[in-house]
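First, one chain by itself: the form predicted on its own, in structure tokens.
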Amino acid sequence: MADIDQLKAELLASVEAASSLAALEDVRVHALGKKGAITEQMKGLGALSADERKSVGQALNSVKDAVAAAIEAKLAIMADAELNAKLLAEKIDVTLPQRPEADGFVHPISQTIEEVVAILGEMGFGVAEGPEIEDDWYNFTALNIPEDHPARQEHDTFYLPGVGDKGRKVLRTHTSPVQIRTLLKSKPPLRIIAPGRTYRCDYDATHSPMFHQVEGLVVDKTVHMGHLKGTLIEFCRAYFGLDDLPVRFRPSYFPFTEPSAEVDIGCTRAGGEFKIGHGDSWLEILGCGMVNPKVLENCGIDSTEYQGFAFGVGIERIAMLKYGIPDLRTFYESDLRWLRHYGFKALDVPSMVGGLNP
């Protein structure tokens, strides 16, 4: 018994005594190992009598008990010591100014959301925000959307399992159903502007599944055609920062606005380069209309006491055309290098008094 106290005294001073993980490993081979001390300790009991092997048993098993808690004991605290050891050598002084190459930039399109934000928050018009995850009801059927247009079909939408009155659950296709709430839930009048992304089955050079679109909509009692007239043609002329850009409405269809128009922007392409402005050609840059008295008539509003106008406009197309991006596709990927260049600073707040950014 006096051999095993030894080994016991001896192997808790070699775990003390040890200096790292691996010197610590190397302790608990030696003595726990296949052919370590206490191992070899146990292969000799099959020599001794049954109360022997009995008492010397259990001693042994005490001293690899106790050998085994001090080696975790000691492993525990040298592996918060290397820790602290560690996150003292990789520390950073947060006071230090930052590195140049860390600049972060405002990606386009949320600078152009802000640009026409502000073009019209400066004619009165209010933010309004809604679910990107809506009923069927709010994207389709409220906005007289009939159950065989195009636009319902599953190869142009994305659609998910959705339960109750009003049918299964679609990744809004437009921010329209923006509309559709706050018509619901306000009472007229109201002017309002819905940003926000926006979800179709489509993906090439100029189409993307996701997408953004700023939507507007103003209803009231006198609001007529040359109301929306007026609106967008001030705002396509401040967005490009061209005070006579040529604007033309060409009659269209959509099912939510009567009568529809397209709103194109005079442009020109001679000598192979693309210049907004005036010149010999049209580019149809939104859509636009009166609402329709039936959309009107299913948000609970008496169409024959308001009318109103609504009108739709991709982000992304805007932001190609003023800042001369050829492909809707590197908006989303993640290039650092496409972003430094059509970045913007943080502080560029767009506004209309301090400017919008050329």
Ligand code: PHE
Contents of the next structure:
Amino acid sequence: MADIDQLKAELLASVEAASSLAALEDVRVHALGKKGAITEQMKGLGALSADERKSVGQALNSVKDAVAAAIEAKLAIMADAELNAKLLAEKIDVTLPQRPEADGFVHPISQTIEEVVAILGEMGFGVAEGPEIEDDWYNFTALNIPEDHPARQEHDTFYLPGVGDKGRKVLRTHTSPVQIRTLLKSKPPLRIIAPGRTYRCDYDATHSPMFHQVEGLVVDKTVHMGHLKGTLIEFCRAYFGLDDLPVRFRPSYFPFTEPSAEVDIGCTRAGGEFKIGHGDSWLEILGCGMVNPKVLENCGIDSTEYQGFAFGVGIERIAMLKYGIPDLRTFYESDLRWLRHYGFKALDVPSMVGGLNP
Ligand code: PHE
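I would like to compare: after the form predicted on its own, may I see the structure of the form predicted together with phenylalanine?
Full assembly next; the chain just shown is listed first.
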């Protein structure tokens, strides 16, 4: 028994002395492992009388438990110490001045999305997302664009090979399928915007096969056209930074909204110079309307109880207008000189408090 007490004291001392995780692991193997000191002693139990076997066995088990507990405790201490050391090493001085960002600019597309999110976020819209490779059903059918609908032709869709459980896959032609995903996932009232990439098979100075949109969707019990108009007039004025920007709603058609409208903003081309604001001319910038009850029903929402409005804005288009970028294709050419000219400083994050373009 004296041997066992001594063994216990020795093992506990070596746990205490271990100064690294590796050393502690060595101690564990040496004490508790298959060929460890305690296991070796256990092997000798067979040679003892029944009484002795019981008392020595119990004593050895208690040594084993005590050593295991000591190792556990030491491990916890070491883990704490390691975390503390890491936290200390990672400490940053937040009062340091920023580094001058000599290179590196925020792309106008990212900046414009940030601006739109800042304006509509302030109005209580949350940001939603959906996949760029979309099921035909979400992109068309659920949005009240059935197989034989002429609107399908207008979208110049990129179809993917193969057929999924909701029809063939497409590269989404607009961000409107995020409306469907949101309506299926969450219960009204809801208020979301969904910025993202969209694809259509088209390419010239004003069309690119990949471009960006921001979708907006509001669904509640008493939402009406007045809310749609108020939201979008306010959005246009905030985005272009013109409190008196003329905004007009022109009747239009989309299968997923009824009634539908396109929104024009005032502009002038007087003297050969193009300017946004009061003038003799109008420019279309977005599509919108009251959510077609069929779309709500397709998503299992009772259209006699709920109604909503939706809109879709082309990001490139409003970026080109605000920042005077003449050719859409230059957005994707990765020309550094272009980015230096049209890009934004990384730390100029747009917000309604700090300003959209500080
Ligand atoms: N999805 C339409 C488009 O891409 C825009 C839109 C969105 C119109 C929502 C009405 C409502 O042209």
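Think of the rigid core as the biggest set of C-alphas that the two forms share within 1.5 Å after superposition. Positions refer to the first chain, counted from 1. No experiment lies behind these values; they were computed from the predicted model shown.
Superposed on the core, the two forms differ at residue 18: its CA moves 2 Å or more between these two forms. For residue 346, a C-alpha deviation below 2 angstroms is recorded between these two forms after rigid-core alignment.
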